[in-house]
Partner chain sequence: MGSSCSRSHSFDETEAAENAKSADIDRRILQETKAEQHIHKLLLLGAGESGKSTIFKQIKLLFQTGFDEAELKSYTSVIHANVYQTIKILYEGAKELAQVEPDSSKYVLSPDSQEIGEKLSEIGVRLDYPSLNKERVQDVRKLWQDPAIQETYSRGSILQVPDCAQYFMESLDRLSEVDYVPTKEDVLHARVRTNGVVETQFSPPGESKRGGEVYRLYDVGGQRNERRKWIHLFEGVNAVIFCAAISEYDQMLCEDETKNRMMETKELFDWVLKQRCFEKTSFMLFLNKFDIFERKIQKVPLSVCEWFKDYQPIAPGKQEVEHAYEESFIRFVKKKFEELYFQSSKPDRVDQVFKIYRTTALDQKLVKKTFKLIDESMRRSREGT
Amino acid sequence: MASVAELKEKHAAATASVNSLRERLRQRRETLLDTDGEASLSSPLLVGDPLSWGSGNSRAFADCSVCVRLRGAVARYSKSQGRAPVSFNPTDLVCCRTLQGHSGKVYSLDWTPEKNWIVSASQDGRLIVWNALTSQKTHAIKLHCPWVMTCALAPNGQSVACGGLDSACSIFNLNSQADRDGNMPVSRILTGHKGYVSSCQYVPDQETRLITSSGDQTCVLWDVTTGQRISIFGGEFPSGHTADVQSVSINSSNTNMFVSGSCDTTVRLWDIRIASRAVRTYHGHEGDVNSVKFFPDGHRFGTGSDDGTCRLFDMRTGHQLQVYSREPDRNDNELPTVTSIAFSISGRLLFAGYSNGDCYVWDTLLAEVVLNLGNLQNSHDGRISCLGMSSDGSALCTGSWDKNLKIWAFSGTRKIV
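In the form predicted on its own, what does the structure of this chain look like on its own?
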């Protein structure tokens, strides 16, 4: 058995070893936060995933000086690794098609992954399904309520959903026969919301399930086959939104999770298996959150707001990772509001539509504008109301109050980002 003296000696040696490791760790942390040394940014965390750092309160994180220094470090590291800002020429992304057919403002669009079909909803009270390759209309659906605000195509392209000021979500089977007047019958009406239906999205790979958001401050998961509500998110539950819900986005990597953006300036994360409470609430915006969209990897999501900014959040930690903010217009000195957003297939680009007709292409990593589609030839003449990306990432569709939709494609040898 070891003597007391030997035990004390071993204890002292272990203590010295622990203190040495602590000092090395402290020095390592200081090195990682030193934005003047790009070579110090060899941490596996930053190399493998520059946008997933940190933990703690999102508001504090967004404002803390360490956060600002760390963002600068990431930008320097990215450039040192050859990740300079994405460069675009005016001819790299061109308007290849203009879809004309609506007689009113275009409010919403959706691009189905199974077919090259786009559905659009307009103030003229019609849904139009387009063949994106030929610009031809495959279906034109006259709605019972012309005040439509949102539309969505089922993943298999067999049905379309829409909703608006009638507080209902109508489902149309695209294989149905039209009546004598050319009108397509409604196959199902989802009723239960107590306010307008602002957004709807089919659950990926599940044509029988749909999520809607509403001005009644709730989101609802529906069984399209039966027309029944499966779950209600918000409402009487204290963790729900406190104002109109404007947009939803379902995580394609984990379809049990979705986010909702609201006029209460917050975004909330929901798990469809636990409807009684929001998983997390994300703060940062100072105006209505008009659009939310998951990042391609499913671990982050982007937002667009009336405050004129887009933001990138980490779903797991709650951190605000980046802010995409533009300068005020020279004419009225006000920031145009962000109406809709979409990510490129890699997530390196963020497309943002604005109320003044601009459509910025942001470098998500460096928060720099690489192109404004609003300045290009054949751009829209009015407010950009909606955006949609093709499933292969080769084209972007924009909808506008000028009554048209436009398809923008990467041209020539330009690499899809």
The other form holds:
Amino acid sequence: MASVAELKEKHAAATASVNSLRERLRQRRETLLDTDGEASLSSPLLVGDPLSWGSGNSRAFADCSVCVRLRGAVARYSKSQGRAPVSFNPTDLVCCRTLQGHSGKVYSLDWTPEKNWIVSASQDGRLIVWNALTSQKTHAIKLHCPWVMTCALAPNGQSVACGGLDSACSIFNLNSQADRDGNMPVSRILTGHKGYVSSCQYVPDQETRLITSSGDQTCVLWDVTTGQRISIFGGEFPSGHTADVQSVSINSSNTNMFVSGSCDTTVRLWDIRIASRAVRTYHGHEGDVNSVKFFPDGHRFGTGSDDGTCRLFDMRTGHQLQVYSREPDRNDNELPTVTSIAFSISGRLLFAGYSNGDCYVWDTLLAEVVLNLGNLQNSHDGRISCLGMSSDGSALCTGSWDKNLKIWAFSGTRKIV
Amino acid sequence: MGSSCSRSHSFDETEAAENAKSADIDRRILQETKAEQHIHKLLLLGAGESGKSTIFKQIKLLFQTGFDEAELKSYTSVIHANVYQTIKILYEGAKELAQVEPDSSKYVLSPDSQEIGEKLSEIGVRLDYPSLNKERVQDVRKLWQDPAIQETYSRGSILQVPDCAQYFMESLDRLSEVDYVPTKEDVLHARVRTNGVVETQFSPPGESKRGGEVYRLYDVGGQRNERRKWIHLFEGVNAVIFCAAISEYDQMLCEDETKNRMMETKELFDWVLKQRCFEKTSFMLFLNKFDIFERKIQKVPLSVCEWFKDYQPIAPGKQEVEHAYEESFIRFVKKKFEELYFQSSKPDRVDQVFKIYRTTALDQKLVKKTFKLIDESMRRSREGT
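Switch from the form predicted on its own to the form predicted in complex with its partner chain and give that structure.
Every chain and every other molecule in the complex is listed next, the one we just looked at coming first.
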């Protein structure tokens, strides 16, 4: 029987050796990736024009058998080809609606694919469904647990899902009758998570399936009609996240795949048919990953993090293709964190909401900020907590801790980008 | 989308209806927000095992607001749901334990029980729980009384079996009466939502109750994850009640045997004070497990905790006032927390209320007195501004 002192010593030695192994792993990873992308740019690696997104060029990258960090390669190549940044006049994107009505900070929003409805969730414990065209409210649902962190609209627009500190996901049927006090009955509560529900998304074209991410370090695929968990991603299985999961994004080109971003600074790719292990883990961020979104072509995805940067990753190869980082603040204030991101319909623009109220519009190719919605007239007065693109790509909706939502539309001669 | 900024389409009936509905919603939100102004929110925070949940339960038992009949009745469906949920968790728990436990035979159900179990689980799958009638109650009772289920229940803590399990299972006949109206105790046991955050509403007797003022206490102890990701949801609560178990100055954390519990509490308190969302929030500090502390300091010096290293003991003989010896310890600890409070807070905090209370969560009288004091102090600061 070992003495307590001996056991303590062994524990300390084991901890030290784990830490040193971790450090060695990190260094090795750095060296493997730390090749200057320049040399490889002229190689047959980059077959075709990476500027014509969506033409399957990631295949070219995948053929590469050497691990190359293409950090910044996308921007460098684009510039070398003489591509100019997308130019924006202050009038090309305007705030055309302010949706007022919440009495607390807005935490989450989602658009429907049809009907132009937006659902928003707020710290005041309400979900409000808005008609984006008229700014009228069509539904206001008072939640039993006011600590809501996420909401989503079903593909057919008939129901909404929301979740938060109650560690559950509640589903409301928008067609049900409200009672005398205007309260809407819950039609289903998905319980099983052991921590807060940070985000939820319906599987495209399937209003019966939903994926949630949670503070309990797992993601879950639910069958809404039975309330059962179909699969659990992470948790007891190795290769799952090792800290709270903040966000999920389902690949609309291949709905069997989704990515999840976590406080463990990584993003993981999952195949819903194989819950036992993550397909791939993406490293690069140095802080909590708050938001993940698939790029329109489904071959790449974007991320936003507490480290103040957004990044673009290649789904299949795992390469970090581009980093979008802000200029450091001259006043040396705390670096604003990225709370949420969205892509324009072509992917040429990356919208990023920040904790200080900025909303940068990044030129995805050239990694330059072309517009800051936070500087425009009528901008939000507080942190941008969520944003989302309409399905036809003509408008962006932002939600803020200033209790409002705003709709920004491309106007004038500016085509949808 | 941009061009629809100016509404050029003609006025029509559906539009009028939509406008009316939207205006209706606005009115309702306004009404509800006004109605909530008399609800004062309190957030319970503290390290693990600091006594938060005991305080929470005490409040529930002490200060129930008078539920009227309609409110009581509204809990019937919740209570019935709790019965179905509980028996389902136990049934599935028994199946699970039968597979993974070494002495699995304890958890194997009789064929009859299995049939009932499947039937009851199927109910849980439907959209709405059917009400509990005599027939179903018979099934539930039969299953509850199966020795395998009882064995499973004894392992309840690892299975998420709700606390109300036994209480409701023993009252099945009463719950299934056609004209059943839940009692106050039934309501106290009812589990409205699952883990994560629990709340209780109460009104300490006196001025506040007469004025219709009500407190809502939230305990987020169920979350074992990154606080920084959800703490800002609580911006705007009227007060944070921070529980510090001061008897733990010589104990280490379960999760990390090298970390002193008092140091952990100190760091947490510091972190909470620095959160921007609490800039305008009052703080009530509960120096909890006070009785255990008093006994412990006779034997274990305060200096075993790094934070208290600079304690200067007074000689035990020199007491002019009774208990001056123990008093000096508690005053020292109190001073340490006060220093931390003023150090960690931004200058504007000076206007916020900060009160320290010695508590022993298990002492009902003391808890009641403490909350009366809190109520008075909060009322005074409400009237003052």
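Residue numbers count along the first chain shown, from 1. Definition used throughout: the rigid core is the maximal C-alpha set that superposes within 1.5 Å between two forms. None of these values were measured; they are calculated from a predicted model.
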{"item": "Ser394 C-alpha moves between these two forms by 2 Å or more, core aligned", "value": "no"}
{"item": "Core-aligned Cα shift of Val18 between these two forms, given in Å", "value": "48.1"}
